[in-house]
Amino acid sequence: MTPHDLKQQAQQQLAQQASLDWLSLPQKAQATFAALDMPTRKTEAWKYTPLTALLNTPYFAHTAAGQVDESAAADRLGQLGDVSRLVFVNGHLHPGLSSYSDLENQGIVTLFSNANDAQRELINAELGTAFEPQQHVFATLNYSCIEDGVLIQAPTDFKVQQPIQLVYLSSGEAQPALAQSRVLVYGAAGSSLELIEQYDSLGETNVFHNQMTEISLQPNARLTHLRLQVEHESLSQVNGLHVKLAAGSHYEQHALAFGSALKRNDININFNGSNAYCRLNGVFLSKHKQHIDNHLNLEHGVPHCNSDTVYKGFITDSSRAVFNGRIHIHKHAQKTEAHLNNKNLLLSKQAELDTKPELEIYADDVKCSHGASIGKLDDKSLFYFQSRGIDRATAEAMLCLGFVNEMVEQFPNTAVIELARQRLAEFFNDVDQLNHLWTLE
């Protein structure tokens, strides 16, 4: 029988596709994914995000990364100065375009094909441990078959000084192909990482990106992790990012995303020691018929955790964005304190914004809010630019991009906040005159 959809196809293939041997991982995988029905739009979680065009698509999973235009690859990846970098095109490593030698030398970054035995017993002791399967369909598709992946280990009381930058790279391919990479990233106790993921395009693209991205901070490691999903429009894209947070850990994001022919972003965070701390802090912006999806969950599971939330859209044309934050504390987590916004810009008639921030609530001796608002652009603002000579289009130019760059401007990395804003500037070129004015200091 030839498959004709998604689940089918992927069941076929990866079934004879060779995961690595020592992995217990993809056998139970196989088993969930094989027992889970596919979301419909009755499912909670999917609500506003029909994924009938996703499902309906036989992807392909091909074995090796395809052939790539290096030097368009090279122009993609930006200037971040001093870094390691992984790059992946179409889940694939590729290795012309990767320079990580010095991290892998000192085992801080390990392929799963390369693993010792001390690391191959870490990973399966860590992969698949930060999420609940059975919410989460897609990670267990990634992980049915696990022919390699990347583990990062920042070693016990150790500051990696180079930021490890992880490059997604999707291109067209010759048929729908299913792209699935994934990373297990380690902090040992103490230990200090920058993380920067940049997910991007070689122009146009049938891909179906299952990204799947682990991480364990152990006690009072930290890790700051920068996020840019600027990919071309036709990408449709599962990211599942789950975190696990030991005692005093500290993890903080930044995160860019556009909207994409689909894109749904999990961001799951579990605390499991007490004085842990994260910060999201995130911007999506959707044009087009783009679609994007952001659900956000933090697992208050143990006392004494704060967490901020900030998260701001920007949505425009016939584009549609979903954000669901949801705040969860566990009955013995006294003493959280955790806080959610989401701020919404929707700037046209076609488009449309679903916003749902959940706060659920077993314990009393916290201090939670969430807040969620849509609006146009302020009146006073508008006029306050009107009363100093700017004319009314470059005033709500410059209002779109200051709301998205009070969030880009936090980013603790300026080589990155230029790259977004390059990015920025590409993704505004057709919505706006606003390209011009992200070159003044």
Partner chain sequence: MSDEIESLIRREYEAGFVTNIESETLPPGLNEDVIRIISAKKNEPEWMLQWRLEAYRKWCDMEAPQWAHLQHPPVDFNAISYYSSPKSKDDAPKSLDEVDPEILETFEKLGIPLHERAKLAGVAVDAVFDSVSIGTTYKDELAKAGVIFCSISEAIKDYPDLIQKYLGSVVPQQDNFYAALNSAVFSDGSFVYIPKNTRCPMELSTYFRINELNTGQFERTLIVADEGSYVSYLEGCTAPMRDENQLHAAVVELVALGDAEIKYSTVQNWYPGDENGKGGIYNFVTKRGVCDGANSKISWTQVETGSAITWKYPSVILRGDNSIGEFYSVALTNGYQQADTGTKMIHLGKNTKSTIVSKGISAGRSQNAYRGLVRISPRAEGARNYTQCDSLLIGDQCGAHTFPYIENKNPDAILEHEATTSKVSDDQLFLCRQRGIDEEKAVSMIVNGFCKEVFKELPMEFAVEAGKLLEVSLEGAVG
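Between two forms, the rigid core is the largest collection of C-alphas that superpose within 1.5 Å. Residue numbers count along the first chain shown, from 1. Everything numeric here is computed off the predicted structure, so don't read it as measured data. Compared with the form predicted on its own:
- Relative to the superposed core, residue 390 undergoes a C-alpha shift of no less than 2 Å between the two forms.
- With the core held fixed, residue 32 shows a CA shift below 2 Å between the two forms.
- Once both forms are fitted on their rigid core, the CA atom of residue 43 lies less than 2 Å apart between the two forms.
Switch from the form predicted together with the partner chain, shown above, to the form predicted on its own and output its structure.
Only one chain is given; partner chains and other molecules are left out.
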């Protein structure tokens, strides 16, 4: 299958589905998608991430279903304490596994299909406004058909006490299939919210998950965002996260991501008001023949905004990872302070990492820095452990744990840290270089 064939198959699938009749975006997105080409290796933003997994598997021939073994699914949700939870199976909301009635009654969490007139107006006004459609073909594809979605709306000067957990489970289908889901988060002025996203799997899966999350923070709103992408390595996924920051708003993200057959994370941060702040703290891991691509773009469009970005990568076996972090300082964005750093641990000669930190500055009164490093385990540290009776494989495991755990321990939720450690134990259980000796005790 060629990229052109892939696009045609996607359009045929969309033609068989109906969007919510009050939404204005799908018709516009369909027209935009029709004019776009699917990315190839000649597309600069996709240079290191071929769509081989999509071209070789007919995902777009069928739409994924939402059936699942509830007991097996419940075991993957984690014990996060007092949270409001929405669980999606292959893109479909699963009411039996979800528990968010309190926030639904308060109008904080609403399905698009249940939105009242005011909520419909907000959705139409905000959806699709945080990114350039021509630059994000899969986001445009997602919005070309909107059967449903989730609106999370924090009222003015209101702190949502319970964290909101969004769980996206992928499961095996009778045949390859497409799953799409979308979330719109709107933090009104002075509001505060904690959002936990968990992407997980029930064993092997033959689903392509195309996910979109848009976040709009109004003046002085705060959002703490935790993301765990810990699916089975057979999954293919493109995940778009697009954030708009108004004056004085605060966005903080902590992320853990595993590689899979294809995983692409597009993170786009737009600074639209002065004195806004963004922190991105992430770690990504790739093994076997997995592929993961993190594309970060921070658009500093106004003065007096700060951003701090630190990402770590762990790459081993014959896998491949990509990190592209771009900071764009616009002409009028004086007094900006923005820093980006990518540190990577490469454990195998067969693995590949492509890292590309970028600074594009058009203002002259800024403080900015960017950097990237790729290294292996330190021989002196390994010798130190071995000289004290610890075998080499265990020493390697301990050093790798320290490298990854430095980021995970910064997550501002102890229950999420524990869940992340459980998934890390599963990840490292069959990393060849560590000889099954990985432990989190």
